[in-house]
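Just the one chain here, laid out as structure tokens, in the form predicted alone.
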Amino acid sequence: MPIEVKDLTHVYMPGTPFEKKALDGVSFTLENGEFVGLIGHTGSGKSTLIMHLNGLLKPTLGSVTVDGLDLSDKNVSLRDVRKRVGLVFQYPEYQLFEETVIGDVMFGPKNLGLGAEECRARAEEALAQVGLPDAALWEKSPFELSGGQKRRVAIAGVLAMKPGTLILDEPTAGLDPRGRDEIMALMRAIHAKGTTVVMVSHSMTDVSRLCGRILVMNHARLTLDGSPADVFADAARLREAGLDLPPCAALAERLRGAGFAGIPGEAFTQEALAPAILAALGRGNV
């Protein structure tokens, strides 16, 4: 389910003294099956965008497009639109309602006009793919459950609506270690199983681990597109940014202007950079 942005430009309270332009003549297109990692500087357009990408947010110029439907067209039905785009906000458990965790989850499904059988078996099989398969916490409340496991409910809501294209606003925010290793694993996982993601980070070291596409916002333009390799090579684009180079990618640079000859720019993550420079090592190339 592709998704192209032309030219989108978004304008907030235009006309006032407090006009801002948010976005100006972003064009992008999402490929299916693409694990993408949006980044950018504190208001430089990120979460103006995602909004724009399931109908939340019209254009004031400029067009997106969702599996062939123009969200611009009034005929366009926004509840089509987010059966194929699902949005998880930051810190979406604050957004948790529900009686119990089972109810909360099969709120989206409800929204679509499903009946109670397949809202209730959407509602298990999302639990069960976030990793929270016991029937016996579904019937609990969502507030007696960990930060981590709050999450999973979240997205668990958006994933029992079977969007193509799971959006996610800094999904490991807040978090302890060990709940972004858990929401790491599960992004993996849900993208494994053909859904195409995209996370907004501020964290350079989970968008090098999991994004095999990055997308870089500066004051409301998009100014870099590109694997990560190749995103990571302009670090002075990137530190024009407002943005740092992953550690181990700021590592490999240093490591390259010391002399250490053969350090690949692919050598972005803790896995790729330690044999890049014991092979360094045992070449003599230092």
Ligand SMILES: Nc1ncnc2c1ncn2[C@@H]1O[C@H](COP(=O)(O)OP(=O)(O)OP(=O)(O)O)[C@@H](O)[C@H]1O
Second form
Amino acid sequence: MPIEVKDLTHVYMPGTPFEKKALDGVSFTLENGEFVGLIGHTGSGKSTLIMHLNGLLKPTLGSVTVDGLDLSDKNVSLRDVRKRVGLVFQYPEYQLFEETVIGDVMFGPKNLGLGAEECRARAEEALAQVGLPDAALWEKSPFELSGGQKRRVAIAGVLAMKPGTLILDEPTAGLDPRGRDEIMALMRAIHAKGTTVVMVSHSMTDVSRLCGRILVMNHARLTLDGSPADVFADAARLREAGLDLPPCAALAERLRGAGFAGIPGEAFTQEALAPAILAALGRGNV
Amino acid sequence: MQITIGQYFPGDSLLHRMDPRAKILITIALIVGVFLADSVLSYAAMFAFAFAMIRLSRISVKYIVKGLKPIMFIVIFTFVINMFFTTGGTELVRWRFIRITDSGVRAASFMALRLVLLVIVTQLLTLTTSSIALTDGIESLLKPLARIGFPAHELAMMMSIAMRFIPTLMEETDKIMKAQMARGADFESGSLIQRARAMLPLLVPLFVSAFRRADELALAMEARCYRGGRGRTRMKQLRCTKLDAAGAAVAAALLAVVAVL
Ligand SMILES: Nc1ncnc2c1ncn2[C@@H]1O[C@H](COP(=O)(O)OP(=O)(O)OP(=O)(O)O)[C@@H](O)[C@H]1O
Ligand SMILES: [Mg+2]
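Got the form predicted alone; could you also share the form predicted in complex with the ligand?
Shown next: the complete complex, the earlier chain at its head.
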């Protein structure tokens, strides 16, 4: 389900001294099955952008089309859109409210108007998918869980709606390295099942490891859009956006600058860079 | 989030520069004036004064009018009630059990104008005074009462904390609401009971986070050895200037005019 964003501009609190242009002429198209990383400095407009993709915010100018449905059109049911595009907010654990874990996960499907059994089945499936298959935990209060578990319950709450596109706002914020790896593995698994995934992140390393395409925001504008290799090739523009190359790409760049011209731009992960360096050394062009 | 009451509108106008204590006292005087006014002329004087103040504050009239929107229902409600239930005077309209008299229309109009004026005046105070200045002013005004055991500092502290957290809580409400809407929650349609039930997914997380915040704040205050008002000095000393004296004089003159008219 392609999502088409055209000349999207959003102004917060227009006509007050607090007026703020958070998005300025952003255009791009998300194709089915992509895994996209959205990255940018604090306040660059990432969260504002993704809230437009399921109609939580309305464009000041421009348009957003999901699956051919224009979100500005009054006749388009927002429930229909939210079924297609799932959005996991930053720190989603703060939205939990039900008495039991399973009840909370069932909240989304219930709102879609599904029957009780279908809701329950979907919730169980989603909880198993996020790595909480233990039925004893389902009946606990979500407030008794650890931070990482709460976050996975919250993600399950969106997954249970079976969205074709899943958007996550900084899903790894505030987690320890192990919790982060678990969430990243989860996102990879969700993507492998055919879901389009958009991940907002501050971490170049995370984005470079997971995503096939990177969108870079800088001061309300989209400055870079392309494959990781393309984006990392434009280090100057990345720095301008207040971002750094991921460590491996930075190392590769410096090696190329030092005369190892044979190290390809695609070598921006540890797994790709190590053999490339070995190959370059073997050829020994210094 | 379009709530202007209690929101500071940054600026550098004469009104912004006045001492908060002077502004509070003048506002109280104006409120008294609003209740004293009972003739067309006195209301005209009050409105002219309010309008002049708005101009002085350099806040657009439109912005102030927008702030009146939330109370429009109450204004209309009081207007209608007063119009129908005030007796005496000459009859204007009579239709079945409904009687409208000229004194009813008069009383109703005055009551509505009164409400509008009250909100404009208090709005001007909160729009031109940051919440910190406001509570500093209140604390300073209440200080004499501390002698007889009135907890002036504590009250001011509570108020400033409450004010400090209004925008935070509003932001939080907005965020949680959006998160639940992303899960298909609907806060806008349905019967009254359905809507009340729909608030649950919003209120539970909101309370949880409010308590968490209160806890954290208490801890942070204690960690910095906070222990009440005794012997505390301030970074910003309040100081009355000629400007405040002039403001007070104008307000007093207005009160006199309104009382006479
Ligand atoms: N509800 C709001 N009202 C007014 N301004 C807002 C609101 N939300 C965001 N902004 C402003 O819009 C700009 C973009 O904010 P946004 O949250 O989209 O940034 P972000 O890229 O997600 O940042 P971060 O990395 O910190 O999450 C910021 O300058 C912010 O101050
Ligand atoms: Mg954000």
